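So this first bit is one chain, no partners, the form predicted alone, shown in structure tokens.
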Amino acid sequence: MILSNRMKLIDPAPLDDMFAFGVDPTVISLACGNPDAALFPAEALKTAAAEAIGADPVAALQYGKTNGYPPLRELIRRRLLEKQHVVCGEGELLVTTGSQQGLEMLAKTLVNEGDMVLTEEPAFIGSLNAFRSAGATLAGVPMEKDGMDLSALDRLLTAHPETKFVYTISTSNNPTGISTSAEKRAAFYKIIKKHRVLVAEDDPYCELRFDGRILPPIKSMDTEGLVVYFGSFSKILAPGLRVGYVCADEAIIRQLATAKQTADLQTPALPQMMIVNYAKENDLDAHIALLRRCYAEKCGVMLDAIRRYFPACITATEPDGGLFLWCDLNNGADTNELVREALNRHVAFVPGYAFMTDLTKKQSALRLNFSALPAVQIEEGIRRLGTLLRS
């Protein structure tokens, strides 16, 4: 089989390995990006599914509207306004099969082969691969402790005025856990307005900041229709539902809806109805608060273990939310070469190269996930990894 030029650009290994490690019971996987399965509200979702099929089996099991189940659309628009201070009009919302689909559709809609896309770096593997699959040329903007290096962003946009869009995870960036500060968000938007370029703001972790305070997204400042905002129920409810959404200018949503029709016609109605029923009968905010408390505790366990077991030269970010943190060995080592050695010790991580725009450059960093495992396994995994790093 001969692959297309676009698919030749995709390295499947990081995601393949991530999911494989996550189901191997002999491996303590600090690699996967999974929420804690023990916190899934399984019984409540089971009831919500039964209610959906029982009350309206045709709506639950038949084809539905491309733009989404109307009651879910209303729920999303209401929560966007109440929680994120984002005004999303009726024609400005599209329900997607996970936010990953929305990002892939944006790239497919806007990018011709060779077109420039700027992205904070490091950035989420899945998004980078979605942009690569559309034929984009990627350029990275370095991350600082409070978000993207805005001077570098301004220089790159000046050098590449043809840029199709800029990608950012504004809260609890995957993989670093870094959140863009409120001040930097405002400055970021000024630069975007100056260059008249679109922004893809990926914000699945906005409600998982440990202190419970949601940083208003860049989209909440958007008066020009320049920000395409992506959200998801994967991290706050259950990823297997595969329900996300896009909020953007009506003209953009119309084009994304056309792209969605070519992909899967519509997001399945049953999981959309389950979310609505769950929210009617349960306190979604209380559930999210529980997630925040649990993930804050696990993050603390991981950071404490890193301080005890890792060599002192290794630095780690200290996330204020989300599911991940980022370590740098600071010694020029290639963490991709350490993956197999780590597996021999029955522990897994994701090497840093996977989150970069240039996959050929060696990286001394790695990503660790603290959400998926119990505290005792987190500590043991860090101990095993620390033994390897010290050797």
Ligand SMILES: Cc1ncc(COP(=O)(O)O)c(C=O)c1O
The other form holds:
Amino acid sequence: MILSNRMKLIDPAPLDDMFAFGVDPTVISLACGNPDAALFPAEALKTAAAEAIGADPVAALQYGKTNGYPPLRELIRRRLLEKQHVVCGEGELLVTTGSQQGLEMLAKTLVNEGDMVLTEEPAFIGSLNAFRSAGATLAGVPMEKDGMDLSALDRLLTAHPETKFVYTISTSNNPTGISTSAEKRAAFYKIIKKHRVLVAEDDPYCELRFDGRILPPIKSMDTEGLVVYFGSFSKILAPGLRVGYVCADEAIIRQLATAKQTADLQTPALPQMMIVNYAKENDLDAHIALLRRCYAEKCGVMLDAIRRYFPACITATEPDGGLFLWCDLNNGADTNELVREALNRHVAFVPGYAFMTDLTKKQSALRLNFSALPAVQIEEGIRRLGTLLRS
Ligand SMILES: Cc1ncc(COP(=O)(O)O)c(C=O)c1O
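Form predicted alone done; form predicted together with the named molecule now:
Let's see the whole complex now, leading with the same chain.
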């Protein structure tokens, strides 16, 4: 088999490992990005599925519209306005099979082999790989405590006026847990307007800030149609539903819909109907509030354990929401080389290199997930990692 140039750019190891460790019962996996399965509203979703097929079997089981199930589209547009202050017109929305599909379609739609995409760094592996799979040349913009280094962004955009888009995870970045501050969002948008470049704003964690205060997305300031906004039900309901969405300028949505038709024609109607039925019969906001409380508590348990078990020279971010935190060993070590040793001690993490634009550079950082496991396992996982890091 001779791989395409595009697929040669992708290292499958981090994601393969992540899913493998996640199902190995002997390993405490702090590697995966899973929400807490104990909090899935499984019974309510079962009822929602039965209702969907019972009340309208044709809508649930037949081919449907590429742009999504109309009542779900209404629900998304209403929530975008109420929660995020994003005005999303009827033609400005596309339901996708997870936000991952939307990100992949944006790259497929805009990127020719070699085209420049700028991304905050570190950033979500799935997005970076989606961009690579379209042949993008990636350049990283370093992250500061409150979001991207905007001088670096401005410099890079000046040097690369042909940049296709800038990628940002504005709230509780995966992998660092850092959110872009309100001030930086405004300053970021000014730079974007100056360079007239598109932005891919990926915001699956916006409702999972621990204090419950949603930071209005950059999309909410977008008077020029430059921001392509990605949302998802994966982290606020269940990732197995595979329902996400894109809100963007109508012309962009039309192109993305064409790209979607070449991928899967439509997102299955059943999970879309389940979400609508679930939201009708249950309090989605109360469920999200429960997730926030639970993740805030677990994040606290992890940070506490890090302080107790890790060597003092190791720094950790203090996320304001989301599912992850980011530790740096600060000693020039390559965390990729520690993965196997950690597995020998039955604990897993994701090495930092996986979130970078240049996969060949050693990284002394690592990502830890605090949402998936119960508190006792988080503490035990950190204790095991601490023993390794001290040795
Ligand atoms: C920042 C970010 N974007 C997108 C995704 C993909 O989510 P979805 O399940 O909606 O495809 C994830 C999943 O972890 C993520 O962390």
